[in-house]
Amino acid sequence: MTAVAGFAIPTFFDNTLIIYAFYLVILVGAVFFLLGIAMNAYALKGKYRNRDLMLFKINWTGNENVLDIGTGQGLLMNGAAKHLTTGKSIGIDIWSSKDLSDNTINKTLANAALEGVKDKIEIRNEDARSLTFADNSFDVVLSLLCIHNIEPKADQEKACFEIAKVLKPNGTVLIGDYIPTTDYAKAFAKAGLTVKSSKPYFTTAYVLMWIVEATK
């Protein structure tokens, strides 16, 4: 509708500054229709190629214990565990109705249930900033848009440090994230990983989506 009236309103006013006006407006409501497309392709299809695209570039043995921050709905943790034979894949959230609507834990749990890996997996009420885990624990950390909602921005660093401390020597962490993921690498780095991209997938995705893949 937006870019409807953009086009219609100008034959009714001869004003230059108004035609140019609605020329904005055209171009916002073009913009927000692009967005649209974007969020519902990247709904129906564009995760679930990001997700695998994550998951390949792990080489897979069947008994890591893989941990999924802020796993939302299961989707890299459910992803993860039927890569998984012996191994544990864990999801942590604290479950934020504000960050995915309905989001829940008993969601995860039934989205688990449906994809078949409920035995495989395990959920808990963690925040990202201080883990409970010990030191060395996981083979593989996943992450997919959740850092960026950690607020204040100083402790998405914090949640970063703490992925380093629970990941095992040789472990390998894959953060995706609708924004360029460079402060995570650099987060990394400092905290004494090897950082191997950190670049986009936009195509991938069908939407923003920048990954970050470091190992210890």
Ligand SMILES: C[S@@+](CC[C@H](N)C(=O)[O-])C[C@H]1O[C@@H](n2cnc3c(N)ncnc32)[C@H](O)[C@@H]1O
The other form holds:
Amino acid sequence: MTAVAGFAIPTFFDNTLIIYAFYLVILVGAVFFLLGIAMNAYALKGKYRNRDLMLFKINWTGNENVLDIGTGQGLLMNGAAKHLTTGKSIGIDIWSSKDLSDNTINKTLANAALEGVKDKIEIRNEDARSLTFADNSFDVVLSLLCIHNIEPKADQEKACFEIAKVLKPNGTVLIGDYIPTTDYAKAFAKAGLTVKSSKPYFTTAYVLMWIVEATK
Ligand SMILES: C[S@@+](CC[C@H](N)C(=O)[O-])C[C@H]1O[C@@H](n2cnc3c(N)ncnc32)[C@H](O)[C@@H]1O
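Provide the structure of the form predicted in complex with the named molecule, given the form predicted on its own shown above.
And the full complex, kicking off with our chain again.
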């Protein structure tokens, strides 16, 4: 339809500027339309495919201590909990409604119940920049679409340092975000972690998605 409109416009207008302006409007409309489709595909399927992709990178034993930074409605926290027997999956968040609509602990608890993992999770009110957990506490630290929200940007490095601190030796951190994870990788390297990879996975999530994986 957009394409048809785009070709039809020049037959109605003979002013070149107006024609280009219409083309521009159509192009912007098409980009937003495609973005809308991608966001829907992510919400319906992509986020679960992306969660699986991240969680399958861990060699689970079942007794891991897992931390999900900026858990929101618990996507990664609950997914990780499904791999646990004696372990625990802890989600922390500051419940920002700017970053996620309808962002409440109650909704997160309800999701954990729906996913059948309520007894394996714990939710805490905590800021990624100042974690209160003891050093070397977690076998796995996860985070999805959270770190880019942290302002000022320098605090994103602070959050990465905190993650490195609470990760156990031989532990793994996996951070997914819709911006390139290069800066997170640099921060992890600066904190003494070994960065295994930092690369895009667009076809899994159906949206822009980079994942960095590092070990301590
Ligand atoms: C876009 S949501 C992503 C939620 C979830 N990880 C997911 O992928 O569905 C970003 C989350 O990060 C949280 N967040 C933002 N800044 C944070 C901070 N400094 N510490 C902890 N959580 C934070 C927000 O409250 C929000 O729940």
